[in-house]
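A lone chain, given as structure tokens: the form predicted on its own.
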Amino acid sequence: MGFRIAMAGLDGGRLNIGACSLGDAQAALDMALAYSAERKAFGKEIGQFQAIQFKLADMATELEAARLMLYSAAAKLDAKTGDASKACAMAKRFSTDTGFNVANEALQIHGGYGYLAEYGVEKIVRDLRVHQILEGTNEIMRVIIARQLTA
């Protein structure tokens, strides 16, 4: 009884990283935005090509339905519902793997840049992806995911 009881314990922290993770990435995106609005190539701002614009809009969009599913698992969690651990380690999982993707993005619209040290998304970019270790490993979330669909 007491590895279900700390195991029950991990997925609070599990949310607490996929929001941390979220944070991160909005502040990604939000330089990501700056930047495009200030970059100028081939006589106009990067943000205003089609390229960059599908990025931006794809971030964004991630990053909500990551917020969502964040939300809903903590609902789940609070009101202690039998699937709150699974819907925990997947809401870990995505909101990790896309906060990590979404800052990837954000240094790619950064172009060289993105690696300097001075518009800080590189250090963006590796304090997320140590969250996809942290609280469990994103492969052993899918394993929880996996035994729980497969119990």
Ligand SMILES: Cc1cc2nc3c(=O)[nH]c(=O)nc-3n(C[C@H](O)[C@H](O)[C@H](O)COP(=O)(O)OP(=O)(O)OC[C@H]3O[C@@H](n4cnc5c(N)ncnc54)[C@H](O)[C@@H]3O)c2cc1C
The other form holds:
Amino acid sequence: MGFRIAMAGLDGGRLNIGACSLGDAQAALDMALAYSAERKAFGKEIGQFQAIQFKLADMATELEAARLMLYSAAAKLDAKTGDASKACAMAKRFSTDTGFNVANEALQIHGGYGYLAEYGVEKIVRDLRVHQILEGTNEIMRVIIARQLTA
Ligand SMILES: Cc1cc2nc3c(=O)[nH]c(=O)nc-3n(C[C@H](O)[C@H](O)[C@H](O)COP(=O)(O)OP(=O)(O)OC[C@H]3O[C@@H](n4cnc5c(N)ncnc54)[C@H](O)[C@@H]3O)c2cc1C
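Return one more block: the form predicted in complex with the named molecule, after the form predicted on its own shown previously.
Below is the entire complex, every chain and molecule, led by the chain shown above.
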């Protein structure tokens, strides 16, 4: 019984890690937007290249999807629905994978400067990498989701 109570406590922790990922990824997207409006290559701001615009559009879209999934899981946890643990595992897996991918794309948009500590993006990438491991790895999130799907 105690083990079950302890495990249930992890649901909220997983939402917390997911939310941290999304907040940091939003910061990385904001930095990429600012940098792409300022950095010039081939005579114009890199934000005017469609390849960069498409990256930014995908980053914003995926962040929004992850945010909505996280809010939905949080609402299920508050309401103590039967599928709340599965929803929290899905939200943790998706938010942390999305957060890392968005931050990694933000680093790419910064080019070589993204790799340097003074720009701050590389720290966000490093910080978000561990969220795919913390509070149960994303493989274990898949184990939880699959177990509930096949129960
Ligand atoms: C910076 C940091 C801070 C941490 N803070 C805390 C903390 O405050 N409190 C706390 O309790 N813990 C904390 N941890 C520990 C963290 O929760 C564990 O590292 C994490 O749960 C993974 O466990 P493990 O490292 O033992 O990996 P392992 O269990 O050894 O897993 C190794 C690899 O095998 C995979 N794997 C394992 N089992 C399966 C399976 N059944 N199916 C598929 N793949 C599997 C894993 O996904 C992983 O890729 C922290 C870890 C880090 C890195």
